[in-house]
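Only one chain comes next, encoded as structure tokens, the form predicted on its own.
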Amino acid sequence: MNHGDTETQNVEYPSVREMSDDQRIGIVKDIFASVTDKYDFLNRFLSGRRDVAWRKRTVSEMKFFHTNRFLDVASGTGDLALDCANTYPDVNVTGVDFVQEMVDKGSEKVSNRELKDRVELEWGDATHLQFEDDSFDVTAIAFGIRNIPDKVKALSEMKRVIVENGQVMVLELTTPEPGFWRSTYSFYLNGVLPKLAKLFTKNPAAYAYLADSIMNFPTRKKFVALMESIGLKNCRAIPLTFGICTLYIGKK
């Protein structure tokens, strides 16, 4: 892989704790628009392809029983949407993302896999979903909730658009419990990952932000409490790969 992707942008973002909500929304848009071309490659490379297994696990927990419809929120380039469509041939899938470049890239993948009849990706805002109440059996967000300042609003919208007993699922990068794995992971996130990203992307600051946003994400206990606070029931957290990723599931 050569380094001559045009010059590296010398961008520096403030820490997650110092950003205003509006500033964070702008920064997230800027980041994902700048890494779209390398996004899928970097996800596989930087996670050692674990992201593929994590999405598979998420899809395996989905239950379709009424509408046979799935909503993928902050869909990115559509990986979770496509995994769901490939696993459940009778399910129709909608994906929304607020970065148009990501939607365009994902739509190309949908066309290439000849799934346009069952998978539709479109621009959309996680905190203002343009769908009727009770429209889907399952709604999920993979690696997106930590980028949304108003997590309660996003989760409330996800709950609103699913049917009674439908599932809200959140797959997110998290930190392991204190100890060896947390120390190792922290070193990787803060020391190794931004350097690796620098080799492959014009905007390595995007991956410094990624590390910062993971380290500042609520603990499992706090995030489950957040899900319960909006009225989701049977909420649980499933740690994956030593806890560097967590799958959260709640029911309406």
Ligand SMILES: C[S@@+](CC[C@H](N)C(=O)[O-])C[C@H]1O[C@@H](n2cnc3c(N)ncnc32)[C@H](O)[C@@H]1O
Second form
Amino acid sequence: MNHGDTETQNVEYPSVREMSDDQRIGIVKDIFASVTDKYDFLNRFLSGRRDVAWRKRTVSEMKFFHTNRFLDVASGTGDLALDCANTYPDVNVTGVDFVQEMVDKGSEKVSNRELKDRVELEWGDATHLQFEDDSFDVTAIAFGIRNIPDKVKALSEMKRVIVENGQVMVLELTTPEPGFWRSTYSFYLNGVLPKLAKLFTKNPAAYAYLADSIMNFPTRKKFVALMESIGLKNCRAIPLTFGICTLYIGKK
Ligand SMILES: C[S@@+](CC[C@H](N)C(=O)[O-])C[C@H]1O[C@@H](n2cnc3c(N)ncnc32)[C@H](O)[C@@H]1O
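Could you drop in the structure for the form predicted in complex with this ligand? We only have the form predicted on its own so far.
In what comes next, the whole complex appears, and the chain from above leads the way.
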């Protein structure tokens, strides 16, 4: 697929329900490789900077008590990793992402903020983490699990690499309960957001996929049940901003 800088891509992705797992993984890699340059700007703009507040809330719930290490899974351009390092000066942070363009962009930000001694971003796949068991106090995935077809595998890997009583955190875009806010949000996601994205990105189909993947994400109750099914304890869901985002936390 063409990732030229100036040309708009006239691609259309099939609906999430019609994709095979392998096809979905390919599309996700393609999307994030094509939006890297505008990714941070579009996150802030399309969420009205709520994404910054949601990551801050996630970081505020983290508890470091043994390894003083945090793993950011599907770290993208490293925002959660950087927030964690800035908030906890004694914590060492590792981030992994399977799109090298995102890792490179994040690494630039780490260097610019002079955090290279405590933050390392590297290539890695959430479903096959390259770390030993019990290596971190906390692991989190922000806006990443939605794109991973095998959610059980990714969550199990996150559980494996943290210590006993460590935390698995999942921050994800969700849909409000049925009613006024859900209808308004659905209109924004499907009607407004792809049009706005068209103005700023050469791959507007990426934002149609975004809307589709949010609408097809499991309900809060089902996602908590999924976390419990892999043996996580004290699982809870914290709805944020009328439930358009949810922070899930479970303990090993
Ligand atoms: C919406 S971005 C989120 C990035 C970042 N966590 C944030 O808060 O902005 C989703 C990221 O998940 C990554 N990703 C999706 N599936 C992955 C997988 N199986 N392993 C590693 N990274 C993955 C994508 O490459 C992309 O960078």
